[in-house]
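Taking the form predicted alone, here's one chain by itself in structure tokens.
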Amino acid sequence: MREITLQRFTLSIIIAAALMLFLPVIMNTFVLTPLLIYGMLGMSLGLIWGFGGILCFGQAAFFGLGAYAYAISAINIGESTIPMLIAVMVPAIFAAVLGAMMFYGRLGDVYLGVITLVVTLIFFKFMNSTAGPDYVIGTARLGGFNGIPGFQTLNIPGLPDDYIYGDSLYYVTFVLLVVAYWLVNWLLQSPFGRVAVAIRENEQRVSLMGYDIRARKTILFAIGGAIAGLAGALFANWAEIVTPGLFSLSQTAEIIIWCIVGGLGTRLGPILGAAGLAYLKFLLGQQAFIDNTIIMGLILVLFVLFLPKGLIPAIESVWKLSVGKRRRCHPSRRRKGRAITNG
């Protein structure tokens, strides 16, 4: 079993390295980098919702919180290593506190969705109202709807003047996405991950087996918040500005659409759904004839009606069906070949 896992890990690393080197040949790294960041953001919700069964409308809140935490700490510290850690820790701690209040409060799924949505909208409204000079954290002004520009971007640890941008930022983002993916994969294959999936399937039965459901949900929620915060920090380094739009309702809705289209309950589905739809949005943004929101809404309706499980499960079903047909056809071909040989 370990040999099979090691082989899969090695094969996936080879494929990831090949993709990392091949994608810049067909597309600009300035466009590829946000696609990878959105893929990481989609994976964070895919972990919470697809495997934990927690419908969260607050991934945009964790995403924006990570971006703002990085920008504010980078301005005050002047170097990117510690701000990157802060950008991961702040959303993780906030998600842990929020999750503990919701899960230990025994709130239903509907209330969980409402509360996380309200928290996101509160961040959006608050950040838009911080335009005055009184809204300062250290030496960093929040800037209101104008956001925070001009902060220290990603640099080599210990060398604040050696910036990581352009192609280098793309490679760093790709590596971090692969690392995050394999950490999520390891988590889901661990006893903790298997219990989390069991909670999604039958919460009452798992509770009767003696597991603390609320604590495990809180931990899973915090991990999802940490991944979203890392994505937010990377986005801040790519855009070189953070604005309240990161907390917007449209951003929240898009993350959910990414997961539905890619396929809930799969590891690659939310990543591919996020990257694919984000690239489609980029292409649609180059024209003014059709509104982006109409296309996104139409895609969501079509997938809910015709591919409710998402793209990756549909591809897997077609692949299994084709493999099954080939296996059924092979014995007859062999018999025909033997008959011809005997004749």
Contents of the next structure:
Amino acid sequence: MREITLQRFTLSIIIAAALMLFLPVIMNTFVLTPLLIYGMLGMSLGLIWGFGGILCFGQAAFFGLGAYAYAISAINIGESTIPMLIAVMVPAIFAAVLGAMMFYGRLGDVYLGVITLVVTLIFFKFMNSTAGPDYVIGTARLGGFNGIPGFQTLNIPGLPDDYIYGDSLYYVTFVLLVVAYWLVNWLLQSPFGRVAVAIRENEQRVSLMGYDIRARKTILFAIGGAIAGLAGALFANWAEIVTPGLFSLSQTAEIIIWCIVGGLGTRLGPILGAAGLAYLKFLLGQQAFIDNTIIMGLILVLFVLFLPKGLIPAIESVWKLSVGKRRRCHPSRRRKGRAITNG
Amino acid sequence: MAETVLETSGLTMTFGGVTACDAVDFKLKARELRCLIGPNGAGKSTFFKCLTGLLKPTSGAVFMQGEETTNWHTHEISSLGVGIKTQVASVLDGVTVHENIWLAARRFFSSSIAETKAKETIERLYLGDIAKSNVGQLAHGERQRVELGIVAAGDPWLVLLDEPAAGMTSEDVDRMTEIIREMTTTAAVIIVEHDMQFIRSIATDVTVFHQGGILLEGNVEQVMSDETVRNVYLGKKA
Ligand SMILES: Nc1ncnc2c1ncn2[C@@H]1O[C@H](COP(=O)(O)OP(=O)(O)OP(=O)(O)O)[C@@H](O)[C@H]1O
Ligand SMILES: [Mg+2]
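What I would like now is the form predicted together with its partner chain, since the data block earlier showed the form predicted alone; can you produce it?
Starting with the chain above, the whole complex follows.
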């Protein structure tokens, strides 16, 4: 068992490294970086929704919170290492508090959706209304709908003048995405992750087994918030500005669409769904004939109708079918062989 | 003398106008096997739900091993070592039989011991052939057995079984009887059942529920021949 996972781990690292070096050959890193960031954001919702059964309509809130936390603390602190940590911690803590209120309050799924959505809208409204000079945190002005520009962007830890931008930001983002992906994988294989999946399947039974589902859901929700926050911080570094649009309704809806299209309950699905759809949106954005929201809506409808489980499960079943066909010639032989040795 | 491990006093549960449990005083000793019978709607399942915290009783108290557990959360009560098989099988459909049982064991043991426990339980409950199947694909009787496995895997000292034999083949029922007998070497067991054959085969003390209250308690033969019990319960069936 352990050997196989080690093999898989090595293999996936090799694939990831090859992909990381190959992609810039065919595409501009300035286009690639946000695709990776969206992949990470998709993964954060994929984790809590696909594996924990928590449908959150407010994943954009943690994304935006991460971006703002980075921008504000970078203006105040300068060197980017601590701002990056803050950008992960703030959304994580916020998610933990929000999650605790919802899960310990035994709110149903519908209320959970409503509350997370409303929280996102409140952030959106609030950040839009902070144009005045009174809205300052330390030396950082929140800037209302204009957002916050001109903060210190990512630098090599300890060297505030050595910026990580352009191609290097792409490589750093790629590595962080792979690391986050493997941490999520590790989490899902751990007892905590297995119990999380069990909670998705049947909360009552998990309680009857003796697990405290409220605490576990809160922790999972906070982990999802942390990953979304990291994505937000990276986005702030790529865009070099943060605006209230990060908290917008369309942003939050898109994350959900990425997960559905990529495949809920799969590890890679939400990442690929996010990167793929974001790239499509980028391509559509370069032309003016068709409105890209219409295309996005159409894609979602088509997927829900024809591939309701999403892309990755569909590919998997096609793969299994073809492999199954190939294998079907062997078993008779294998079975005979076994019968002989047994006899 | 074995000590009392479960006790309720004046346990009452009302739903709007319906009193599903009506001031129930109940006692169970360590490693005792008790059958709970009574007509449909007598309040047997509601009684179980109050014991396990799935419902918060309107009034009254529950004591487990001398400690009051009234209004505790379900997971806190379960963590004491209380296992319940619910009337409608409550299992994890999307994962394998092994995963179901491993998770139940993992609550009380380390991962590797849980693995051993899961293997043992799977063997004991004849689930070996389907251990790798998803529970959602299994037949009714198999799901019941998986749930029994979940209950057994945590080595509980109190086991509540709500209609475990319902819809099972006679072969399945025989296996279950054997498993329940095994359980009573370490745990007190309460079984809700309608199947008189099954109750007689386990031959034990019986508590009769009727309209939310305890009508009668005693030896199985004595209870079955009782006039009032025949009227409210057996009379309807025979
Ligand atoms: N959640 C609920 N809300 C309202 N009434 C309920 C609820 N649960 C149970 N009841 C009522 O309480 C009474 C007892 O139900 P309960 O399920 O405990 O009976 P039971 O003895 O288990 O019956 P059966 O043999 O059919 O399983 C019934 O009248 C039922 O309609
Ligand atoms: Mg019942």
